[in-house]
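One chain comes next, on its own, written as structure tokens: the form predicted alone.
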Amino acid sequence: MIVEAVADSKKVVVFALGGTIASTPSSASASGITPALGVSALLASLPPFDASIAVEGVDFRKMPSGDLTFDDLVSLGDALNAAFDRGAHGAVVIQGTDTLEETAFALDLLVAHRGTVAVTGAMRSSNEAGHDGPSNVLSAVRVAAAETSWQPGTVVVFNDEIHAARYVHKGHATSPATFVSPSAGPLGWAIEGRVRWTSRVSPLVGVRVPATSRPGPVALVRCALGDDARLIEQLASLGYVGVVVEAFGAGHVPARIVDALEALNHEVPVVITTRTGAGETLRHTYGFPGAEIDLQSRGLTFAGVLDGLKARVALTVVLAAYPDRARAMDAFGAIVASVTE
């Protein structure tokens, strides 16, 4: 079913974090570019808004998005929490795209789902031809004006798509297209100043991060072939608070480091999830040692459909949220169930 969103009279609050999009030659002699563009002079690139849209700009960061923290990510979502409870409707992030699709997700768990949150950026800056990041952030204040009984939450807008945070992978290295969700496609477009919804999902596990707590680190290890257990042994002593395992296949590793994984789950909750990018674990088919029915008698976690950056995303909050391990296990199975249904 295709729904056309009619927005009237709706505050968009945008909030500008750097990235491509803000990026400028920083001097005549210098080379490379550098992000230096606040919000008031991304926004002035845009045609004029109807009179039915209202658009509050704030500059939050100015900074590659690969420099951006989960001490970041929890003051956007304080900011952005507090931007709802003024009375604003929807809501713009712009960024770069290097972590786009982690920041989506975060604000997805971190945002209460009052309205949609629209996250986007560009692949070419001002100073080349076919810049996109005018058309990238028209289409993101278009979408979070539009009606959010139909998809509240937070996506990625890009290249006139539109895409669930839980899904979205950038594909890419270049490319303006670079935005996909290969496991379920995108929820709908925006053209020609309207925003079509084909789809939807259902809302997100909230998470609420306290002020006194700050994200500790959790690892991101990818299997390969003719992987040992040196790396894998080493993790606890270096001071994280969770590994998350891309795994082969539907969730599979190799026999010779499952002793190791075991061992280091006794220390720090590990999670296992796909390395290949579409698609989730399994939890009952393959039964030889270092598939998944082995690892889960193991007490080791499987993060369904979400993928290693986006398991990484839920654990460090998570963590965050609730400083004993077992209430914070509870609540990562809570958001790989809410994902999947």
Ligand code: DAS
Given for the second form:
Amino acid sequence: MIVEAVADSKKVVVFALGGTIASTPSSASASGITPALGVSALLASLPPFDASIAVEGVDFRKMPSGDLTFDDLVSLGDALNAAFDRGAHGAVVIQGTDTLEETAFALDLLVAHRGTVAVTGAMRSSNEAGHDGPSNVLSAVRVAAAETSWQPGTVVVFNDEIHAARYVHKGHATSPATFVSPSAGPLGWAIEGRVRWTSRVSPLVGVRVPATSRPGPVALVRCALGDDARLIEQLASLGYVGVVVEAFGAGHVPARIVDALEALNHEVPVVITTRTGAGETLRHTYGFPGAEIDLQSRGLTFAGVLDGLKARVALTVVLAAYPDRARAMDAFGAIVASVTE
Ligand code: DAS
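Form predicted alone already given; the form predicted together with ligand DAS follows:
What follows is the entire complex, opening with the chain shown before.
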């Protein structure tokens, strides 16, 4: 479906996946809203805008974002790469906000940086007062169409702000200002039809997952006061292909679980990140058992500035891309380095 096309226009391909933005009250017999609207309805809700932007819509999925899988994201990455091959200037992904920060980072890794991919959605559905869908989509289209002297890669455009996929976090259960970047702040904003960048991020190292590869399950475990090792000890036998541990502070775990983590790392890669939600893991400050120096000396991998969700996305993708563990972990290290640069 093509919404607008004028000579010399910039093509922006818009993929719709469902979410609150696409949700409407279901039948009289059921209660609550469910994803129902396709891309045509979402684009039809926009006011007339820049004639220089030609928008092409694709119905990709129609589901709550919690039902998306890594297989969906690999397919979406392939579809986005194909759209850029066909000459798209930029792309927009519209989906539910619940897993949007994970989708955005996965696409940042999976889509070759030839144009901006702007991911957006809404916190209020079209039957609610203050529906934020149309303004978010319009801003996302403008960000995707914007001329830049650098490659922003995948960004999240929400509530007028632009966030880097590597830093963005859904920080509120219901607020339209839910997306924040606690470590770095937004990259800029979109207002009055203008896109303003106030900072940049370095290009990410990309990953290509072969169509024949099915991403395996990676566990995400959070350390909590008084934890013992009983969960850690079960993870390999449960079939997980990798584990991400959200550790205390700058990358610390209770001394009593260190041996179990080291043993688990002999079975599958174990990545340590911080549960704090901002900042990065340390490398050479704390010397007690279970702190970063101890854990690194036992072979565990540190995620730097990637939070638990982002580290899990990166680990899932590299393990799907490279059957050889050493090669996969080299790729993981390269991603961490490119994010932390
Ligand atoms: N929480 C909803 C949303 O914000 C549902 C979802 O993520 O699909 O879109």
